[in-house]
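Taking the form predicted alone, here's one chain by itself in structure tokens.
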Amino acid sequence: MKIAFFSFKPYEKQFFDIANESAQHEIVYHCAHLTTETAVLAKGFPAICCFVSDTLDAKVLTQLVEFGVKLVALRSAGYNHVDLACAKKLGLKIVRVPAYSPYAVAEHAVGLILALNRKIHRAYNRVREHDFSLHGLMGFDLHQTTVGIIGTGNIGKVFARIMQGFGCHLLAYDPLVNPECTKLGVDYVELSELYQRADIISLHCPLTPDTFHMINAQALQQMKPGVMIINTSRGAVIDTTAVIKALKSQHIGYLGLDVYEEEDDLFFEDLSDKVIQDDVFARLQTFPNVIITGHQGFFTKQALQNIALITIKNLDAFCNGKLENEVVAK
């Protein structure tokens, strides 16, 4: 089967033609992403492959159907990005990868706890200009502090398991019990108790309108003063401009991000030579207690192998008729 490929990145290939080594699918690679614009180079193929950085609102998938494409396969768990219903009428199929490796996302939540709480970003610049100097480095024991998990599926309950390790306090908030979770001895709890007893708070829940902006004002005004706050979920989970006002009145002590709600236009690609026009997450980058990693947390090499191997899946049982991971609106 023919296949058009959006937003692909140089390091997806021999992930991807290996996978496709007995399939023997026609993928052909774009490096652009999916727009009204570029819609046109799916045309004459029956399936395309998406990331989270493509388009896919009711315009383009309208376009895509007029372009005979029948499938769109996402290489991303998420889907907050696709117009579901709009797909639903016209005929069209999603499918995604809903799993290719919590570990991957909740081992680089605890990576920038640990940086953050330690200033590993900063003693690392320190040291290369040759100052060896503690001040403003102290951080504390993670032995003993309380964290707040937001979200306990495979990614959070690998996260809790981690912050056992350390001998923290856990608390979580799902509308779901994760009995995995309640063995490992995470007390679940109401939202506004977890905001208020938490150290850290590390979010790992998929994008809703119930979780859009979850950590807003109303929010953070019920959280300990100085809290680290992680995410590595979805960007629009925070209300970025209520988390800036927490950040300048000193409330919110850590902020660890590798999502951001407006990174559309930002993260995947190499700006390196031009200024970025967006002056909230430029304000965002002035605070020494933030960190932000471009939507990292997936890069690894366990993860994009599965990513490849499931996509590849999709499309096969696509092709025999079948349809697997499929989303569909509710």
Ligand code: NAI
Given for the second form:
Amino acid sequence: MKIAFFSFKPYEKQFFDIANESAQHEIVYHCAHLTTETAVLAKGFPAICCFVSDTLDAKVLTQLVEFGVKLVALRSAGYNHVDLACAKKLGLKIVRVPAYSPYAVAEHAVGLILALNRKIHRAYNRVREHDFSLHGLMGFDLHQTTVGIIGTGNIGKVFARIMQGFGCHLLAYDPLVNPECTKLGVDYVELSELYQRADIISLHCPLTPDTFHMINAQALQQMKPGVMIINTSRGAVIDTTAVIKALKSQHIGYLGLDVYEEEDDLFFEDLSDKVIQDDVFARLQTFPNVIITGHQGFFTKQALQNIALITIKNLDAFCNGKLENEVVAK
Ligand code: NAI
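Having seen the form predicted alone, I'd like the form predicted together with the named molecule now, please.
Below, the chain from earlier opens the complete complex, with every other chain and molecule after it.
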């Protein structure tokens, strides 16, 4: 089958070459993001393959259908960027990679915790300047701290397991209790109790109307002074303006972000010789107790291998008249 890839990055090719060895789909790789301007590149392709940086709103989906596209295969687990109701109306099928490596994202969240706590980002720069002083670098033992996990699905569960290894007390909030977490000793509590008791809060829930700006001024108010917040889920789960206020008042002690509300205009591109126009993002970068990574939680060899294998399997299934890992509007 002919497939057009959007937002393609050269590091993906080796994995898709191997995954596609037996199926031999005819893949055309485009580095361009899918937008109303680039949708025309999908003309004549029954399937396209997209990433989180592609636009899949009603306008683009309508264009895709006009160009003959029948299937959108997402190379991601998250699908909050797809207008599923519109896709359903248009008869356009959407499939995704529901899980490729929960370890990749959970381990990245832990990396942010360790770096923020022990100020590794600051120590690295200091030692490079031959400044071996320790002032301002004091951390705390993770052992016996209370960690609040919001969302205990695939990634949250792995994160819980790792933090248990550090000897942390684990609290969680999730509308669905995960029995594997209960077995680990995770204590499911109401959100307000989690906010009040946790020293570290890590977000592992999807972005939905319920979780949009979940971490807002009201939520922050309930948290312990000096709380550490880690977000590797989706940017808009956090109200960035409220978080900046709480960083300025020093109510938030540490913030680790792998995702950002307005990341579409920034992440996944080299903008090192451009002037950043996003003042909110620029302000976030001024705090010494904030570490931001550019949505790289998923970015491990094993995750990319699995993304390629499952995407090709999803395409094979479609060729055989079936749908695997479909996402539909509720
Ligand atoms: P999952 O679907 O296995 O688990 C999500 C959990 O969140 C479920 O247990 C669900 O019940 C829970 N949840 C739903 N609504 C909630 C709410 N209002 N409050 C608390 N919990 C709620 O998903 P998985 O694989 O664990 O991924 C979690 C999120 O991580 C994804 O939705 C995605 O946004 C993000 N992600 C980030 C990546 C990165 O590179 N930074 C890569 C992959 C995923």
